[in-house]
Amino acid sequence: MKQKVLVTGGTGYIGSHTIIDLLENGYEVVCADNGINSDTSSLDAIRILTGVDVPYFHIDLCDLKATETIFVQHPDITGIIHFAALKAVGESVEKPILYFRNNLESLINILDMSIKYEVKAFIFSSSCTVYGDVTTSPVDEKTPLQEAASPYGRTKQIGEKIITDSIKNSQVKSILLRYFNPAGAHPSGLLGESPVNPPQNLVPVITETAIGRRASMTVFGTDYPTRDGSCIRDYIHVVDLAKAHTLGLKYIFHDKQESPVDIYNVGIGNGLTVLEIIDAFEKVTGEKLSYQKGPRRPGDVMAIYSDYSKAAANLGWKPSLDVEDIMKTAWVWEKRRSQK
């Protein structure tokens, strides 16, 4: 019998290509999304990638008795990928009420149906930024948490506080995956980053500069201690980190993990500049872009990259993806959204 698993934020950008690759190795999926920062467009091209129409719920996870339908209607859900968040780091400097309130809500909300429809498995879209402001990288696992640079990150590390607590007593097992910059697009060009509000995400924002959409973009922040002066940051692709979300159900519903809550990391195991970003851009893709040096943005760590050799030796993932292949798939998406 194949397992149903609850993908909440599913119609968003990594939500999305994780449902692709869950339906691709045998899973039954449900999709919850409020659309705050998504549209069933990727539904409609993950129906044409693998023929499945995916059960939809156009629900505010913050709406405890909203939530609780879909378990009713799917009281044989057992595994559960939890994505729905607000993500900007800009954003929730500014608005911190509005990243508290609606990440650790809905995290509470799903939690709490979690342990009453007895899931399995928990799967919970953790970030790099709840490492904070660190000194040194790689960063593994058992690096110490440092104070979160933006109330983004602080959300991050209150819900992963809140996830350990409350499964504590129950049947629920839960892997946190610490995730690192997610950047490029599925390879057949149909799916890819969409956001209904403009990316704030260095990636897209490169692609639309390039392509026309915005006139030209700002690198924030050239008078860091790296070797160009911008800041370091690991860029994994989304196809490979949509693996890890599957490799971790399969991990539990294999009664693999013996602790109830475990963390990885997954990033690419390395650092690359935002200026190297530009340039592997260009290289890729021959077009010039336009852009100019800015100051140091609010919420913005100097460098962090990755040690995933936690996540290589338990789950059997590692990244099979580079930077090029990032910015190719990227570039082939943007150009094909824009013809719409």
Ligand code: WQD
Given for the second form:
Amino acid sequence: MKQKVLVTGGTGYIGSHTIIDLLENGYEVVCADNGINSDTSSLDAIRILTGVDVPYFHIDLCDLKATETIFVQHPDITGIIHFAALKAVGESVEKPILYFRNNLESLINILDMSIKYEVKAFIFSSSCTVYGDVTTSPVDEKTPLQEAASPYGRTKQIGEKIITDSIKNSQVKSILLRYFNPAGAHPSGLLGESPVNPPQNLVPVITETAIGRRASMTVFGTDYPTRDGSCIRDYIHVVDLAKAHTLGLKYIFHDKQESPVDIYNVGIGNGLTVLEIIDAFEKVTGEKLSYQKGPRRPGDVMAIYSDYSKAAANLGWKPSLDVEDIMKTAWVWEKRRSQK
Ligand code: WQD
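Alternative state: the form predicted together with the ligand, after the form predicted alone:
Below: every chain and molecule of the assembly, starting with the one above.
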């Protein structure tokens, strides 16, 4: 009997790549998304790649009645992967109320339904941003959380607490996945980052600049005390990241998780600077990138990268793709996206 999994935010970047991995692993999938930062072209790509027409609910999860219609129509949902959230760090600083309302109200509603409809596994899209302004890396899951650097990060910190408190006396088991910096695109070239709003994240900014969609880009700060003065991050390929979600579901479905909630870092386990990422892009694509060096971006952490050994030990997850794969797939996707 196939397990049926609801993927919220499923037309988005990580959600759509995860739906492919779930289908390839024999799960049945239902998708819910409000289309605020993605469109259903990702479901078309999923249909081409897997032959599956994923049932799609175009709803706002902040609307409890609308959210419940998913479970009335699919009472056999046994797992949920909750991606749906706004995630632009800068925008969250300008519009904190929008971020708190959207990210927390939708989480509360989907949790409420998970408990009511006896869902077994709840995978939450958390983020390394919950660690705040760490002074050392790699960080592991025991690293104490600092003040979040943005309202976005705070919604992830609070979200983790809401889940922990809410499912305590329920049948739901939850895994919180703390992503580092997701990047890259599906090797088919049919799926990748295609936000409705202009992306702020480094890798799509690089590919958009290289293809001419942007006149140029700025390296935010080259005066940090790092090996070349620019910030260090842990860039994890989105296809590897997607796999962690499926393995997390399996871990709970196979009754391997004792505690109600468990936390895992998902990153590549080392750090690259912004200038090294630009170098890698130029080497892999042969493109020369036009960029200027500018002031630091408020809220940026100087350096953070993961220790993912807990996910390796418990979930059997480890990254298989590297920064070259990120740049290759991101560039193929950008060229395809710009042809449309
Ligand atoms: C990476 C580095 C920038 C753009 C955030 C969230 C995290 C996750 C990923 C959702 C930084 C530098 C960037 C540019 C630059 N969010 N940069 N010029 O801020 O590490 O992480 O996005 O999944 O939770 O916190 O990602 O890609 O914005 O920045 O120099 O035009 O690239 O200063 O050092 P970040 P990012």
